[in-house]
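Encoded as structure tokens, the following chain is the form predicted alone, with no partner shown.
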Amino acid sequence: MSGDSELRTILGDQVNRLLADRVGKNDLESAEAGAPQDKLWASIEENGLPSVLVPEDRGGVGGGWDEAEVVIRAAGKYYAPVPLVESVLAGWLLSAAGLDMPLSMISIAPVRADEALTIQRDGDGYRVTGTATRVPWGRVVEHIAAFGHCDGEAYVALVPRAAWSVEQEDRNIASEPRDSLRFDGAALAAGALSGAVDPDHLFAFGALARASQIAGALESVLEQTVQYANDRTQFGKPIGKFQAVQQELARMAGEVAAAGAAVEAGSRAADRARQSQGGDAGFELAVAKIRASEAASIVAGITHQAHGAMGFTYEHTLHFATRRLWSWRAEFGSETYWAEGLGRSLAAKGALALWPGLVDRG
């Protein structure tokens, strides 16, 4: 066993372990009420998570995408109510930037194509300026890693909570905050990116990970499902035995496997383009995030109709799984928005580059 799927099997342990145990009905509950969740922050960072991207001399795990990937999936199947995906995102920037990553919960900024925000040079510092909208838990982080771009370069800077104002406060379907932050410019810290990071394709890890988070729910909608499917008699017999519905729940599956493949697809070419300083990973993070979205849609229709009325009541746990893959599906970019970016970028490479294309990146 190499040394990266040791560690990849170590925090898989880890991480599903300790959000297994610490984030229940209630906690989510309370989450949603909008109590704080210090607590599970303090969990999460003891066991050095949100810094899996962030090398290891400077003070993080050291993992690539592959091992970040089994941390973003393991969020999303226990809907962990703390920005602990972004809090990776931040970090693997952070470092990209040469920037330390504080101990506190971060977010990203923007996280929609089409807004930026401008970093200017400020005597030793820098001011952040502009707006951003649909920012994940912009009223909850202390810091923010903003991208911009200083004198034609790219660059990411690290905000600090008293450097921005909540402009509106909102959430998405599944109650998690998104909000719109207006940056006011004060002196911070900031650093250009390194050649590791490629600032065109910084949306599509974005993509890639909200891709591993809706895998991780439907692994979860699918365990529900199943046990649910098992439980629930109809004429004398649990209607798991009735072939409808398993021909619906064989859908399901394969749905969910098609997902995580991708996911890990789109991962382990992250790592091979971080690793070659230039490799393009565009293709396969593109595809990630088409084949979770569509199987987001999917999922949640089949998962609904076999539970009937009771997977629409509130009581049920089915609606933190279903409402967040509602959510996440549209964030960073929806099925439809990648796929014709993708279908734009093979049609201006040719026909006949098409297939070769595929072979290549087998």
The other form holds:
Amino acid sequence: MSGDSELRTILGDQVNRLLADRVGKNDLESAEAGAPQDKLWASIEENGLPSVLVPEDRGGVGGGWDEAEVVIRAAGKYYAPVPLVESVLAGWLLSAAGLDMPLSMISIAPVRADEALTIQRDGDGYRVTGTATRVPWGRVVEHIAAFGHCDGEAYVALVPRAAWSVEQEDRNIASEPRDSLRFDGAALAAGALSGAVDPDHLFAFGALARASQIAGALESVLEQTVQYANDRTQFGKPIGKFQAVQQELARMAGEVAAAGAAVEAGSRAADRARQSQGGDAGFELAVAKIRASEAASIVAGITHQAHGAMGFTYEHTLHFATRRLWSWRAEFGSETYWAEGLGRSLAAKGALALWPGLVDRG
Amino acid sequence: MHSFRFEPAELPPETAAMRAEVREFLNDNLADYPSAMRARSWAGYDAEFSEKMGQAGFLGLTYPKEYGGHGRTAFERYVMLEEMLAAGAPVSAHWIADRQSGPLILNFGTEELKQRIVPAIARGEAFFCIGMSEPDSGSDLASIRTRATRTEGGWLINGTKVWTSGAHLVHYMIALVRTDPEAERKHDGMSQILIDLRNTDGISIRPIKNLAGEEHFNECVFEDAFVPDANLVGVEGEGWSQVMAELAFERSGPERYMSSYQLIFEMLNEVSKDTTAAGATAVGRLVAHLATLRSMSISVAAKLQAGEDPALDGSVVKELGTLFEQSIPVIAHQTLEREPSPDQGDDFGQALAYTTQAAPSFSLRGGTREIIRGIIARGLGLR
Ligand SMILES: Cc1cc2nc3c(=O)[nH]c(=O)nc-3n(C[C@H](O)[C@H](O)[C@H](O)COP(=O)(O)OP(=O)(O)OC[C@H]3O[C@@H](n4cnc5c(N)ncnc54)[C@H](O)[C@@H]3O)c2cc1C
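Would you generate the structure of this protein in the form predicted in complex with its partner chain, following the form predicted alone above?
First the chain shown before, then all remaining chains and molecules of the complex.
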């Protein structure tokens, strides 16, 4: 087997232990009610997790996407109610633009395919203007890594809270903040995106991140559902002994495995593209989001069926997973969005290119 | 609970040479093969093509050299298989021999049997079929009744095997038979026996037309058919565990998601000519599934190569692969406003006609969907 990198293994142990320990039902409920999660964030920061994609010479962990994937997947698996995933993405963007990552909760903007921000030179500095909707954790974070164009070039700006106002607080169905922000203020710093990051793929990396979170939440759902099927007794035996239930849970296991495989393939491809300079992981990123989003719907359906009415309560913890699955499958593009794009690019190349193209990718 | 992680694996560099060789071979031997035939995928039968593959060194790839094999890696074999499947090459003549009968004999057979049979498999001259199912024993395979009774120098076989793919064409069957009718547990007392279908009296083979009107599987009736002692495969009474090992080979390969590739190809061809949002979305989605299954299958090949047991992972790939393959003709039908047309249709219409009719068998053969899910449920610790 090709094996996992040592860093990936260490990070995986660390982040899974930390989040398993620190994120419980009470934390999730208080986060949904709007309480700040500063203690959780402090321990995440202490472990350097947000900077997993920041190079070591910029004070980061120096990992690649394969390493980031274990962190992001764990954030999904334990439903971490903090902008960990967005901070990881922000760290990556800032580094790619030659900027240092501040120690704080950071998000990214814009996160919608059809929105853009403008970055303009302003004296010695930069000014960011425009509106971005559904910005994850917008009201909570202290900085935003804003992506935009400056004189026709792709730029990233590090924007402090003073430079935006929350136009409207909104949320996704998991009650994670998704706010509309109006930017009109000075950036702390800005830099052109280096050639290693293709601006067209920013949205796709957001999609990869959500796909990895989905894969994590799916793992958790599978474990919980098997546990519930062993515990819940009807007709004098655990419901997991009924073949009808077993068959559905086996179907679930297949979907969970496929989503996991797709996001791991996406992360590895992203690393290959990064190392090859100018390489492109667009195909695998689209595949990851398509496959994970699709699995999210199927698995959410099966787990609710297996949990009966208990799983339909707020009291039970299942909804922490399923409401996220229903949110994340749509964020950074649904499976349909990505499938259409993928299909169009395949159609442009023609059927004869399909197989060689697939194989050339690894 | 089993880990359902498919650890990513990359195809090692030596597979590139294998891929180039296979493509060159296909270019030389299959360039004009029509699309409608390619749609048949590994159901296409062409003994001559199989023999050519044997001569070119593509069969018995992972078998040891001393038995006529080529001592290559599981990755190289994986690449050879996926290239053949992507081309829709007619590989059914040797498919079962190469995939499972050869490895079965290598794992369990006597030295004499290995020497006698395996090199012929690798040459593409010995073709096999699988004699497991019977009229009253499908999923409940351990209930088989075909008997082998001891006689001077061998065994007499009596009973009926059914759904035997290719029995009317191939040389050998490896049959699962009951050698000890007195065994206490029904999983005991079974053995595997090699039967020479072309040189044995007392065997009648009758093709059974499938729903598309094609002759592919058979009923095989044995009436005092004599099989010499030397044809016992493995250990008398150990048939059940041997068959389970054999089925793991049967379930782990790329044919479980590649056998309808031609229809995806033809669909993409149509969508290329007239790219609608619905068409692009349908093709993009199918290719995303295909790519994911391929990653998973390469991960299984890595497990095989590392000598690990791929049985459960193979079942997961089969579960997902059959769902995927059965979705292809439905999506093709729903997306492109075209009627399936088996004879006069264009390439898309013919591929759609063929695959639509073949699809129900995908989740039956090699263990039904329900049986496969039962295996996965065991991996989940539910049974
Ligand atoms: C195209 C094709 C080629 C084949 N080739 C071969 C071959 O070469 N050699 C060979 O030996 N066999 C072959 N088979 C037979 C194949 O292995 C059997 O069809 C399969 O094992 C199922 O058996 P059955 O058809 O008798 O269905 P049954 O076992 O009667 O099953 C009918 C339905 O009941 C379900 N069912 C049965 N038992 C259970 C259970 N315990 N729990 C839940 N559901 C259950 C099944 O899943 C299925 O949906 C082939 C079949 C096909 C379609």
